[in-house]
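One chain comes next, on its own, written out as structure tokens in the form predicted on its own.
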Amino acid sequence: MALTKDLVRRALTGVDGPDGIDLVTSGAVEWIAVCEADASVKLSVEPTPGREQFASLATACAAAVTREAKRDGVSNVSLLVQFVDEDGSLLYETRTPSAGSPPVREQPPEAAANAKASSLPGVDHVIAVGAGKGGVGKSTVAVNLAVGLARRRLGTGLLDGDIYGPSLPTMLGLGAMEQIAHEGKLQPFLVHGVKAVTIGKLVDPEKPLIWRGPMAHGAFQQLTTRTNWGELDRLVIDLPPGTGDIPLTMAQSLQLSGAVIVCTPQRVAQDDAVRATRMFQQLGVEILGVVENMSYFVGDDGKTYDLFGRGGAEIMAQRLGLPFLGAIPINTALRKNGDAGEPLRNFDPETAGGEQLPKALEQVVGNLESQLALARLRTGSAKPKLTIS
């Protein structure tokens, strides 16, 4: 048996808020998401309680859901309770874990003044890689960005957030590896200098994930918060295409440093990329830049061919006032290295079909780091450095 939204909602009718009215009747329940035996609840209660009252109310919610779940034969229930204000900013959150799982941090109300959403412990910067449509090479860009950052001696993680079409098992060569969990936490794969996690190693590779939005939401949150990332300088998240549940969940639950938009040169891809850009901007996520993927084709003879109209994404970026991070060509070596799960080969001219692909990738990674530094200065989060020579 698995949890259902109706079960969780039914349980919350037995929990009174600060106003003495149960949470469902008072309209305090913003939304509920469930996946297997895990549930997430977002609450907006009035009057706003203090830290101890938040904790007490969250405990009451967890107890009520656990009791109701047992009646339906569901055990080892885990409940994430988030309290938000009228603007949607996170005031406090806590998770009541299933048996054997360590508790997730709590965020007190006073922290809301410093952060719109919760951040991952030990992770300095979270960078989302998104696109308005599928087929533009978003996962290819995300993988090579992560590998390029790791080559710069930055502690780098890569999360495959494309719940419905995970590509990392193939692109990172994870086929023979088994996913390991320790003390309720997923242990990321360490490959090509990158810590990586993908739902593709948790499900049957040939079985389609026919999930509604709340299930995908719950799966994404588990991959994000239940992974033992350790200390990371950068965490790159490969998002599914479009403007659906996963990008929205990520923007609301993580403190993002910014997003990278991937687009191919042709007009139809630009139209969808603009929509993705507007979504991130509406959610208050800074756009670190645009990458033009498949900008041109490099033949085995070294000649270049503008198959899709080279420069279209750069023009789009200029029109929207966004940084242009660079153009990535496509060649036979890029395809072979991706299929073989050997992304490091894309940075070596001898295995990348010449100098063009490695130079393009290094340029994109370098420009991304520059834009990230500028974003930190704009937000006031940059720390001064003392250099002694």
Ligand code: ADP
Given for the second form:
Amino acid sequence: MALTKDLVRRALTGVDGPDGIDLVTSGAVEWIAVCEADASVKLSVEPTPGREQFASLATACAAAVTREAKRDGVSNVSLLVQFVDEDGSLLYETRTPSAGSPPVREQPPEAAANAKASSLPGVDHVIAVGAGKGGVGKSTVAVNLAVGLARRRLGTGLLDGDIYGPSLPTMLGLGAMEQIAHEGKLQPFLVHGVKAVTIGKLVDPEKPLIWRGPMAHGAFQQLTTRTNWGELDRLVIDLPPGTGDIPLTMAQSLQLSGAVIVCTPQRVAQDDAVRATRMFQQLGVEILGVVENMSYFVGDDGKTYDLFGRGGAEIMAQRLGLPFLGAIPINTALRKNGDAGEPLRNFDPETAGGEQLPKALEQVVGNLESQLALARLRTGSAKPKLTIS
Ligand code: ADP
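Next up, can you give the form predicted together with adenosine-5'-diphosphate of this protein, since the form predicted on its own came first?
Every chain and every other molecule in the complex is listed next, the one we just looked at coming first.
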């Protein structure tokens, strides 16, 4: 037997928050994810309690879920409870081990964040953004994920490893900024709240470069290991598209916490995305989720047009048993802000052509964080079949 989201939700109706109202009714439950006997819940409670109350609330949640699960014949339940503030920043988290182990233990976020410690010192999680082919919006998603994570007060780095067409100089508005090296290390650009490094600032953008495998690999290694990243919670890597030698070697050369696959809804794009998924899986890299880009278009008439067959990538994700992180519409502001190097504008309804784009991006960022939390929860156990949605 496996846990279900309904079961967890049902259990949480029996736990009262600091306002005396049960967590479900008060709207404190922001996210529930389940995977066999593992579950992860994200709560935003009011008024914000102290550490002790966080701990006792988490204990109550764990007890309620375990009780409810037992009733449905599910044992060895493991629960990750995260408390976040209204911006989604992590305030406190605890994890219950499987039954038979001691009850809820407190873990500071930094200690819990080592599910698959990155091989880069000071960097907690490395997340690769890949795609089966170019032009699907991989770099756009990578940039907006990084900026969205930074907006949640996570120390975030962004590495443009797309040697075929580095887009970060444009998308981040690096313009005339010079790449600086200090004591043999590259200093990342500090832009839009993100520490960024791009191969586009190391090669002449006008001069076509023919990359051979070892050369590309060497350049990528330099970018990752010889950059002064400092302390980072997340490092987002924009990989070259496809499943050829170069993206494969790059994906292999770093210890990744997981990968995000960007796909447009069309059938032909899905086929390529499946290949990209298989590539990561063969390398033992967990797929944190699929993003459907250019999902639909909302016209000036307010009507939604499914130009490419909205939902195609979501169905592909379901078919492969992968989490779906969300859909990003075709949006003129997204393209314009990308060309202007102003990604923060995508998160403000005034400069994003309305509420729709900021909402879609926040959803993708939030879901990615939740999948990462779930991946951490699963670490150490044999890889179970994913049943999360
Ligand atoms: P890739 O990295 O997959 O090659 P890019 O992220 O560079 O793709 O995107 C290609 C072009 O499409 C860029 O001009 C970008 O601004 C635009 N674009 C990407 N996603 C969207 C979208 N959802 N709506 C509008 N334009 C988009």
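Numbering follows the first chain given and starts at 1. Whichever C-alpha set is largest while still superposing within 1.5 Å between the two forms counts as the rigid core. Treat the numbers as computed from the prediction; the structure is a model and nothing was measured.
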Worksheet item: For residue 18, is the CA shift between the two forms at least 2 Å following rigid-core superposition?
Response: yes
Fill in: Core-superposed C-alpha of residue 363 shifting 2 Å or more between the two forms
no
Discussion item. On a rigid core superposition, would residue 295 pass a 2 Å threshold for CA movement between the two forms?
Written reply: no
